[in-house]
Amino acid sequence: MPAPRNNGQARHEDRLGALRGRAALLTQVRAFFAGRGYLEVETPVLGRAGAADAQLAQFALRDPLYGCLYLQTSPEYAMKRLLASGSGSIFQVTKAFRQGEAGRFHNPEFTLVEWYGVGYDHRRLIEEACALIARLVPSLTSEARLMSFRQAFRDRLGIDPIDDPSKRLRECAHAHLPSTRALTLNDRDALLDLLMSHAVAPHFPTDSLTVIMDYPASQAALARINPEGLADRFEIYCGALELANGFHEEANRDEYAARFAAEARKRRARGLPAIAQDEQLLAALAEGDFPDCAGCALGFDRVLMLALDATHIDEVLAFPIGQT
C-alpha cells in the first residue's frame, strides 16, 4: 500500500492543480457563452430579502444600517429582475451560500453557474445544459438520457410518484430504504425527494447524464406548470450526482407571491424563521415585461469534480470551510 500522502508539499501541488483545472474549465464556460451571445452579469451576494424556498437553510447577517440580510443561496431573484428590465439572455458565475451543508458534494459556499436563455423552454434549455457539462467534462462518453419524474419511479421502484398515495410511497420508502422504517414521512414531496436521492439517482449511469423532466407540480419551486398538471422542471444528473436545476420560468406575480406565501406556510409550520419576501422582484414581475425563457443553475464544483476526477469536493477547493 503506498504511503499517505501527508507533507506540506504533496497537499501544495495537489491544490495547485485543481486551481489550474478550476481555471481552465472558466475560462471554457465564458466561451461557451460568449458564443451563444449570452452577456455576462453580477449580481450582488448579499441582500435584503432571501429565497422563498423552505428547504434552504440560509446564512442571514445584522446589519446596524439596512438590518437582516442575507447571503444568497442563487442568484436567481436578481437575475429576474434584470431579464425583467430587458437585459436579453444572460449568465454569471457567482459564490452562492447555504447553511448546514457539509459534506463528499457540500461545502457551505460554493459556485454557481447559473443563466436565463430568452425565447427559451425548458427542452431547449436542457440540451444546451447537457452540450455545457458535455464540454467541460470530455469523459462522459454517451448521450443524455431524458426520462420523466415518473418513468424513473416506475423504472425502479414500480410506483407512480405523482398518483400514487402517500401510504403506498412509505411502504416502498420502507422496504427499500430500511432505515426509514422508524421515520414518520408524513411531507410527501420530502418522501419524494429521499426516494429520488437514496433509493432512484444512485442507479443512474455514471459515464452519461441523465435527465429528469415533468416534476410533480408540488415541486415547480418557480416552473410553470403544464397542461398535463406537471411542472416544466428539470435535474441533471451524473449516476448519483445532481449537477443541474432549470425550470421554463413561470412569468405571472400573481402565481410568484402565492408559491412565496406557500413557503412560508411550510416554513413556519416547521418552526423555522420567517424569510423577508423580495418585493423587488415582485414588483419588477409586476411591470409584465417579464420574458418567456428558461434558467438553469449549474454545481460548477461537482463539475469540476467530474473533470478532474475528485472524489471530496475539499479536493477542488482552494479552501474547504474546515480550512478557513
The other form holds:
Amino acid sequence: MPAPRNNGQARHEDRLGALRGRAALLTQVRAFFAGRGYLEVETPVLGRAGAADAQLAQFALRDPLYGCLYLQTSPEYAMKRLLASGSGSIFQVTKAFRQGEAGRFHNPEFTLVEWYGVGYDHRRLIEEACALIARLVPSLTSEARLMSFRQAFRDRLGIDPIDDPSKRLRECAHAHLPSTRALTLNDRDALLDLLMSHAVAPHFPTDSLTVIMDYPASQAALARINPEGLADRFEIYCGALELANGFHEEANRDEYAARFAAEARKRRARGLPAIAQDEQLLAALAEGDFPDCAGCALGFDRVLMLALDATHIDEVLAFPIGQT
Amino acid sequence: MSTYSTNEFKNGLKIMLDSDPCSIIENEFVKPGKGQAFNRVRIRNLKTGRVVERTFKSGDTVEGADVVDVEMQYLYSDGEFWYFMSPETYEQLGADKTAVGDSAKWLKEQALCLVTLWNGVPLSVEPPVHVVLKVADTDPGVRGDTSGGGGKPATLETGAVVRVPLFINVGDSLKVNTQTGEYIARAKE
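Let's see the other form, the form predicted in complex with the partner chain, since the form predicted alone is already up.
In what comes next, the whole complex appears, and the chain from above leads the way.
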C-alpha cells in the first residue's frame, strides 16, 4: 500500500475511512429495523416548540414568518405525535442539536437513532437495543449486564442513591472525588449526576454493555413511574460512555403537562430562557390514543466511535464543528 | 481582572485557583444526556508545578490569572536574585530562588530565557533548550577515545553536572540539552 504523501493526504484518507464506516453502519441500522417491522420516518429538525428539559440548551433561531424556531434536541416529541396518530412502531435516523456541548464525546450537532416499539415495555426494548449495538460493534464480546441504579451505586460507593439523605451523598462525593471538594452541591440530582459520571460509570466494563435501570423518580424525564416509585427508564453504557437512553413511555397528557411545568420551574429558578411548550404534543396525547410503547435514543456517533476504535468524536465526523 | 466561564476553558488558559496562578492542561466535558454538565479539568499550579484535578459545574466562572511568558536576557545574579532584562524595553527584573529553581544551574550571561510573569513578578524561568557551556572541572581526558561509551561527570561553568564522553577536557565548550540534562556534542569555539 502506498504511504500517505503528507499529513493532509492522511487526514483525507482517515475522514473518508470514517465516512465509509458510517455508511456501512447506517445500512445495518436500517436493515435491523426493517427486519423487525419498523417504519422509517422523518420529522422536522426545526420547530416552533422546544424540549422542556432544563438540562438541554437549544439553539433558538429567528424567522421573519414564524418568529422563534428551535433546532430540535431530539425527535422525541414529533415521533410521539406520530405514535398517537397510529403510526405503529417507528424509527428515525436524524440530526439533533444541543448548545454548549463540545468535547471528546460531544459535538453540538450529532446523529441520533431513535425508535419506538409499540406494545413494548422497557425490558423488551433493552434487549432490542443491546442486540442492535452488538450488531454494530462486534468487538463487544460478553453479554450486556443489567443493573438497577441503586445497585450500581451500592456496589461502587456503598450508598443508596434513592433513600439516603443528600447530606450522605454529598459526603460520599467529597470523600471519593477530591476534585470536587470546592464544588457546591445543593441539587440532589446534580449530585447523583456527578457521582454517576465521575465515580460509578468509569468502573463499568469497556468490553461489554452495562444497562442501568430503575432511575429515581426525579430523573424520570418522560418515563413511567412504576409501583416501587422508580422510573422505568434505562441507560446503556459502554465503560463510562453513555450510548443510549430509553423509557417505557408515559402516556398521560396531564402527567406530561405536569413534568413540563416542573422543568419550566427549574428553568426559571436557574435563570435559563423559557421554552415554548409543545402544545401539539399535549393535544395529541389528550386524544387518548397514545399506544403502550417503549422508546430509545441511541447516540450514533458514539457507537461509530466504538466500532472504529476512535478516541475523539471529531474522528468520526466529516467536519467537526471546529472545522466548519 | 477577567473571568472565564467553563465554556472558554482550553489548554494553556491561565486561571486563579486557591489564590495561586494555574494553567489548564486538560479539559474534559462530561455530561449525562439528561443531567448536569461538568468540566473535569487537570490544572498545573504555576507556583508549585503540582498538577491537580478539579471538577467544575459547566457554566461556572473562575478568575483569570494575569500570567504572561516573555523572552528576557539573563544578566547576572547577586546570590539572592537573578536579574533579567527585556531586549525590547530594557526593563530589568529580579527573579528569586523559588522562581529560578533548578534553571539556575544552566544560566549563563546573555542567554535568552522564557520568563513567566504573574502580575509582573517572575514566577518561573525556563533556560534555552540548547546551551553552550564550558567545562569547569572533570577528570583528565582520555586521548583517542571518541567512542562516547562509558563517560564521566563534568561540572560546567554554571554549576550543572552532566555526563560526558571520556575525551572531554576542562575548558572544552559543550552543547547541552537543558531539558534532559544531556550532553549533545562538543561545540566549536
